[in-house]
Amino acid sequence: MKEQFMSAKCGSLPAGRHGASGGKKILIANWKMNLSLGQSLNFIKKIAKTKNEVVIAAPFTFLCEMGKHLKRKKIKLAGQNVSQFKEGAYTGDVSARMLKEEGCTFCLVGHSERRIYFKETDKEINQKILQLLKYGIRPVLCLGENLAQRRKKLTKKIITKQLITGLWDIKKPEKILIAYEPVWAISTFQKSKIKHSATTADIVKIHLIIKAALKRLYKNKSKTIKILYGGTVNPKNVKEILKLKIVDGALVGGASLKISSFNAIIKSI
């Protein structure tokens, strides 16, 4: 497998013809560590009506309440993280088992956040999308590459890694989605003045190279795996970004907390 990864090429699939399965986009809104649960209950009642899937991932403890209250809707379900471990003497962490007993059909894992704050491994990652599958629950994979290894160009090299370990023994390339999550263009992590944003170029380009290495290693099952941008989306670029065929969604951070905006977004596709 390792090897069938490293060899992976860039290709030179045209950019407009290849989303994983075409038609509807996917947008996640991750909340992060933000919101109270009467702002969270609120915010979903004046979602807009779409066509294109929408989840939100939540802070674990909005679950339950704001579970009660999707079941008319086509909103969707996500944790923030999740345990490598099925169970145990693991304070503070939250399982597959009890985010699927919650109500969540996804899971964000190896979110850049979690990777750099909290120093989480791409064996751990592979751990916890193990985990996740055995529940039901849809892995989106967070990968991406931060400003110095960008400007060494090792972006095709950390991308692969993150790849190669993270779906180690993965038998079900459907359920599975890939976040592209470029670190050099999330504002959380810029601290200098000069801002860096992806161009559209960019996107596609790191696009064709998960899409090279995931055909390299799953063939033609490839084509099931979704594959999300998420560098700082906003409504003011999320309508040129989702344009491309080849994204085939969005992890929107910030955007997500304020319904004026997140709806900006969910309007715009």
Second form
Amino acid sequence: MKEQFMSAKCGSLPAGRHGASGGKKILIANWKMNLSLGQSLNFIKKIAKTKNEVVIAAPFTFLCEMGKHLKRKKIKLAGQNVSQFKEGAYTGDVSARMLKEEGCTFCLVGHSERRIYFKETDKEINQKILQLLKYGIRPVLCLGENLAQRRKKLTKKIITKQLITGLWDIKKPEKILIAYEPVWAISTFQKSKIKHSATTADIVKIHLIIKAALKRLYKNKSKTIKILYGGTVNPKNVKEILKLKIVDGALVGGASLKISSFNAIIKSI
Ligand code: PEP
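Compare with the form predicted alone: the form predicted in complex with phosphoenolpyruvate (PEP):
Full complex below, order starting with the chain above.
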């Protein structure tokens, strides 16, 4: 089973182009709270010709203007977060309907920074996913264990809980994407100057656990759910990671902030 997913061979297609879910590999840039509007518009101008599946999770306030420049382009927009509520007196929140109006077709949910700094729970994350699905926005459910949990060998338990609670009451999983992002591999959580991603063996092992859990939840329907890897993906390691058939794409933080490095990543898929 593991060997089957280590290989990237898929008929005569170039290595790594298609993931285990069958679709093309996808790249999601997570810009977090970085760049200016001017920089972001310049950025998309430079990558606009890509034929690859590229999604940019930009700050809320950039989305509308970016959307105008992305009409008829392959690049899609994502929110980095969404309110768990439909509408009302929730100062500072942005609803799924608002994201839809801004032109978002994807939205990150449950990113580790939201879980850690803003204490988001699996239950809230589930409500956010339900809101997004109501408006036809594809949720990217981010999950992963932290270093202490990994050391205590709790990875499987943590991930299974994040999946089961996060996907509670979600009957149609086709629109969902999962991003496995071990907290210890996310560059901003690493104290050392030299940042490292998870090893390919770790990635395959955990993606298999996620696949098995999704299969238990959704039987055959689980096959089409894309499972991405995130955590210090950069131009040096992206090929090796995306060569893994079980990896349907990558969520890229730090390396998506520079046009040169993100372009190098785009070109390698
Ligand atoms: C992230 O925060 O989603 C992420 C993947 O960051 P980085 O690539 O910088 O580790």
